[in-house]
Amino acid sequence: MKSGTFPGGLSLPVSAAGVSKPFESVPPSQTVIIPLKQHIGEPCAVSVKKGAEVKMGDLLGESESAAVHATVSGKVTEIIKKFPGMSGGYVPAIGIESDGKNESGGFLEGSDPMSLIQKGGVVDSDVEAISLHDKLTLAKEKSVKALVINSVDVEPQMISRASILAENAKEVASGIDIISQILGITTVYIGVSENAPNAISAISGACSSAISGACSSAHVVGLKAKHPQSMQELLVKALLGKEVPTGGSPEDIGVTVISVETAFFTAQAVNDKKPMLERFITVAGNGIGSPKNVLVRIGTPIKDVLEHCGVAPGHGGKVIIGGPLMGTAIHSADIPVTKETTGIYLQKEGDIAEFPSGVCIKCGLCVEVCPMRLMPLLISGFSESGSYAMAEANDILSCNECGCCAYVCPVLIPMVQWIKLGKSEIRAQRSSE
């Protein structure tokens, strides 16, 4: 096992002690809201009517590449046309009132792995969730030669990915073999953070005990505990020494990157014929004390997850979907957990800081830590002034919004927010042309 990393980024003193904590199942909620769009692409078409009785696993909506399912048994109480989406805008959604019985519906039908992945609604869970069916289709079209399993957590405070490996290595190994067989490849790299020895030993043992399949010869690589190591471009650079072209994807250089939780849910869909109904997440932050790993049904309100973790309603703090560096603050804890939810971070009310009207002092710290080798002070400044063409000319669209620049800024300029605004404006202008 070798060790890898990438230039730039942040080495933050974050304990991984929570990796040894098992996942706790959050009890099903009385009411769930399940968006019909939980991935990049078009929303799923509604497959049920208001008043319909459903069971766990019953199909609620489907598209050519994805599907969503009921996560509790009960009655469909509403078909919502405009529900706030986590990536902005509005999406259709379905509300279900639980009957408390938790009865399971039918299992997925068929034997073709790609069909089961699509029918099971499996998505590749990352900063942006993409239908696994679409991702594997692209990988096959590009004739990829290598599979990278991303077991590095998205943010330093999040520990769910390492914990999945530590607890479910055999299921992950089965998912890796299924994906490898679909793509017709034998070269597999599994990237794991060095500070998660339990995860490394678990997946190494599962791979070494495999009699056949791509997982039996997988390269398990310990990676420096540095943010944002989980980014696909940086992971490919650290593991294979290859550069992903600007504006391109790993598939353009013969590699596809799949998250560890996606491998788990792939095995579940293909082996057990079970759709993706849950999400592994970490709940962390100074507003909760020690972090918790939880397994949450999709559609569960964030407030119910927090209550399970001992956070009382009206806590007064800030709730962030994701983590402290890349997450998005939400205005209401009634928002549900979706396939896009990478974690929940709770900040105490007393630790919430107001951003001053800082003026850049040209110290260059943001340039030094930028893992994408950009000039954050320039692209955020151009965006702040409305000079979007100049921001685009300086590669604002290549920014992965990791938050390293804002973290080190001595005058607390909210660079990531300005960059997000600039990217949004540029894309809006493109779509109108």
Partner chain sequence: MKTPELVVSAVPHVHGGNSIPKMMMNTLIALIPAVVIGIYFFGMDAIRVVVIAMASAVAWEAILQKIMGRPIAISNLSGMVSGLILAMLLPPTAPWWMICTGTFVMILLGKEIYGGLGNNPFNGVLIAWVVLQMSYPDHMMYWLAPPGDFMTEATPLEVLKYEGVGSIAEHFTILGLFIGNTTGFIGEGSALMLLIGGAYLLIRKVVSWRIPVSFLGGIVLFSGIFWLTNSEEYASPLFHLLAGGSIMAAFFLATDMPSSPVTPAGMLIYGFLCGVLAVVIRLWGAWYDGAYYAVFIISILTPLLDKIKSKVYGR
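Write the structure block of the form predicted in complex with the partner chain for the protein whose form predicted on its own appears above.
Chain alone follows, minus partners and molecules.
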């Protein structure tokens, strides 16, 4: 087994408390709110009426990409037209009052894996959440022959992916086989952080005990524990040594990257005919001692998850969906867990990093850590001064907002914030032309 990586990035201290932990199930909440758009694309069409009785797994919304299901049994109390979406804007959502019975509805119908994935509502969530159905359709069009399974933890302390491998390697292996069969994959790479030995041995074991299928010949590769190794373009670089062309996707060079939890839910949808009702999440941060792994039903308010973990955000604290470097801070802990939620990171008042922005001293640390080999000081500076054309000429659009530059900056320039502004201005200008 070789060990791979990419140039740049941050080697952050990973909690020594163990890099894989079992998942605790968070008990179902009294009320859940389930957004009808939990991935890129159009929201689902509502398929229930207000007041309807639903059971777990019953269809709430339909779309060609991924369906949305009830995650508790009970009564539909409201159909919200404008609910704040995770990627900005508003999305429709459905509120359900639980009857506490947790009755299961029927199973998914049919036997075609592609349609089971769509009906089961499987969504692949990384930096962006894409429905697996759409992702596989694109991969088919581009006749992708290599599959990368992203088992690298999304961010430091977010230990859920390694834990899924350690706990559920069999299901993951089965999911990999299903996806490989759909796409006609010849080579499978499974990228795991090398500091998660039990995850590596679990998946290696599951792969080698498989007699047939793409998984039996999969390459399990230990990768250096560095941020942001979980990003698909850097995984492709570390595992295949190739770079995804600027503005393109891994599919353009014959690779598709799918997260390990997606493989798990694929196996569940195709083998067990069960829709995706839950999400594996790590709750971490300096608001909580050591990171905790939980299995949460979609629609559960984040405050209920935190309550289960025995922590409260507290006045002046920060609740972040995602990790410490790339996550989104939310204004209210009433926001529900969705298929897009990769983790929850909690900060107490006083732990919150501030970026008062000093004068750049040209130390070059941001250039040194940038995994995309950009000049963060330059593009952030151009963006700050409104010189968007110059920023674009210096490849600001290639920035993947991993946060390494601002993390190392000795004068605390909020570089990612400036770069995000520049990118959105450039995109707005483009779309108005």
